[in-house]
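Shown next as structure tokens: one chain only, the form predicted alone.
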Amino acid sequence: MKLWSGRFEKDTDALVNELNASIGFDQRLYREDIQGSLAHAAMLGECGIISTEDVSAITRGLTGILEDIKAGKVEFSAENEDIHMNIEALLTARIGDAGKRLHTARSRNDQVALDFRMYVRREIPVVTGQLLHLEKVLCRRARQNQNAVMPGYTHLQRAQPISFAQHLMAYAAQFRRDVTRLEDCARRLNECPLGSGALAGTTYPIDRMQTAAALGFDGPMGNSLDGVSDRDYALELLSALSIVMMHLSRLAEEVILWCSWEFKFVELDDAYATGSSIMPQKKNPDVAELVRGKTGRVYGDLMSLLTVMKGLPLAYNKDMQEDKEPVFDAVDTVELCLPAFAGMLDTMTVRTDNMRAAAGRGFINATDCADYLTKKGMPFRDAYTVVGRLVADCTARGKTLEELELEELKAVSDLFEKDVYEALKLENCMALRGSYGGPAVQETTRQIQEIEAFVKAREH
């Protein structure tokens, strides 16, 4: 018999049962459901709403159910719809009428709102922990490659000389924002909906402060309608996870390019690559490609919940049962991608020789040549034009700027002297870019140290 069957004279249609049931996916909330019920029962006893004997029986029963679920001894039933009703039915079967008193002054609406909020709160540190590990990997690889000159790109065209360290630390800066974004989400969600009832609170003399404190919340939510209908925290989580995946996907795209024979800047470890069923020479960057592909999946999870929530009147509506699967899917996806990606980066071989060779082509020291003339007194726009003519000439002749003879350089400007060759040397071009945030070793050292300090401050 369904827990809500008193109002109904006919059995629920089998298809409606199938449509209505959520136990297939919300069973992962069993810890949160039992934890919330234990706090609720303790509060009911403290407030004199149920007897201390009932509280003891409920506590004993719920603790036993939790142990049995963890041991794999419990089979959930679709007949009981969801994790909340499954646990209540198990409890009542084990301890009798005391189990029926647990739901006093509580609705499934505030119960599920509590469980889901606690689940999101539990998973955020898992994701941030994985992000912090990825940050460590990026810092370690950056320290190894502070002098590795590579071309920096705009429009995927070689632009200016940078170091591989600076390139990696750009992503470290992005992942740092991801961590703080998730931390902000955790702070904002930490209000307790328990005690909101179905929507209008309860006539029982409950103590919402007690349950909020017992469950580690900063306090109860201030409006009971909002308490049962808010899913902002789930949307914030999905938004933050979508941005995490976007950052991973951008780096994945670069790894895919770098692995190609056209670049050959890195080579992936065999443990993080796959082969072809027909082409024996292939070594495919499947980890990076799968992360890039799964980014769209997480975006879909965000759009799914946004769409569910966009037209719902207050307070609870059954549509909101569709909130969990997108969040579960996004969390599972991100928690799978992050450690795999970190492992791929940590084990890949960096081909600094190929990076340097690529940097030597494409005139990425052209800006430095113009800066050289500017420092000699020529207005920058004039210097820009002069160097542009030199680049055009070099392109036609298959030369680089540093391969031009001094007489050829002086033919376009008598400001050129022998020291121009030092100014055009790519290692010097990079080393002299010591402005805050630049690729010079002292600056990448500062960037690495800042991220390392950021990570250390969050390690326990």
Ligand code: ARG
The other form holds:
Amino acid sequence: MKLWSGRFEKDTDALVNELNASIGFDQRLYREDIQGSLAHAAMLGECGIISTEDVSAITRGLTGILEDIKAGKVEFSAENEDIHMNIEALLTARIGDAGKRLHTARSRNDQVALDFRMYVRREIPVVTGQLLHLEKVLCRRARQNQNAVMPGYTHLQRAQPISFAQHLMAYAAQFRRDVTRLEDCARRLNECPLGSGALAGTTYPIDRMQTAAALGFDGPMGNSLDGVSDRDYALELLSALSIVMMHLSRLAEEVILWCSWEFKFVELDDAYATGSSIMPQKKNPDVAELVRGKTGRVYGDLMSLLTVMKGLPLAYNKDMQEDKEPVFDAVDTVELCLPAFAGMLDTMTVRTDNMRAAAGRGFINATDCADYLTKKGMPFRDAYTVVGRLVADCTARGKTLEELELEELKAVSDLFEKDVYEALKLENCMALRGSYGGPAVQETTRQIQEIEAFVKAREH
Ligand code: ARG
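Requested next: the structure of the form predicted in complex with arginine (ARG) (the form predicted alone having been shown above).
Now the complete complex, all chains and molecules, led by this one.
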């Protein structure tokens, strides 16, 4: 018999039970549910709404249920719909009438709002912890490659010289913002919906400050309708996770390119690559490809919850039961991807020789050549044109700028002197880009130190 069967004369159709039940997925909220119920019961006792004997029985009963669930001894029933009713039914079966008093001054609406909020609050530090680990890996790999000249790209065309460290630290900056985005979400969500009741609060003299404090919230939510209706925090989490995946996916795309024979900037460790069932020579970057692929499902999770919430009138609507699976899926996906990706980056071999060779072709020192003339007095726009002509000439003759004789250079501008060859050396072009945020070693050192300090400040 259902907990809410009072006003019904017929049993629920089996298909309706199947559609209605969320126990298949919301059982993972059991810890939050029990924690919330313990706080609620303690408050009911202190406010004189139920007896202290009932509070003790409820506390003992819930603690036992928690242990039994953890030990895998509890079988949930679809008849009891969701985790909230399953636990309440178990409690009543174990302790009798006291169990039936637990739901005084509470609704499943504020109960689920509480449980889900606490779940999100619990998972955020797991994800930020993984992001911080990834930051450490990026810093370590960057430190090893501060002098590794590689071509920087725009439009996937070789553009200007950078270092591999500079490239990695760009991602480190992005993941750092991801961490702070998640921290913002955690700060904003930390208000307690418990005590909102079904939607309109309650006539019992409850103490919402007490339950909020007991459950580690900054305070209770100020409007009971909002308390049971808000899922912003889940959407913020999904947005932040989508952006994490977007960043990972961009780096994944680069790793995939870098692994190709066309680039060969990196070689993946055998533990982070896979083979082909037919082509014996293959070593595939599946980790990076799966991360890129799974980005789509996390975006999908965000879109599905945004769409569920759109157009829902206040307050609770059963549609909102659809909030959980996308969030669980996104959290599981990100928590699987982040450490695997970090491991892949940590163990890959960086082929600085191939990066340097690629940097040598593609005229990535052309800007430096124009800057050389500009520093000798030629207006930059004129220098740009002169070097453009040199590049066209070199392209036709299959040469690089630094392979031109001084006489050939002087033929287009008498400002060229012997020191131009130093100015065109890629190592110098990279090392002299010391503007704030640039690839020069002192600047990548600053970037690495800042990220390291950011990580350290979050390690307890
Ligand atoms: N399983 C439900 C959910 O996840 C719990 C809330 C049910 N409330 C209700 N009024 N039917 O949303």
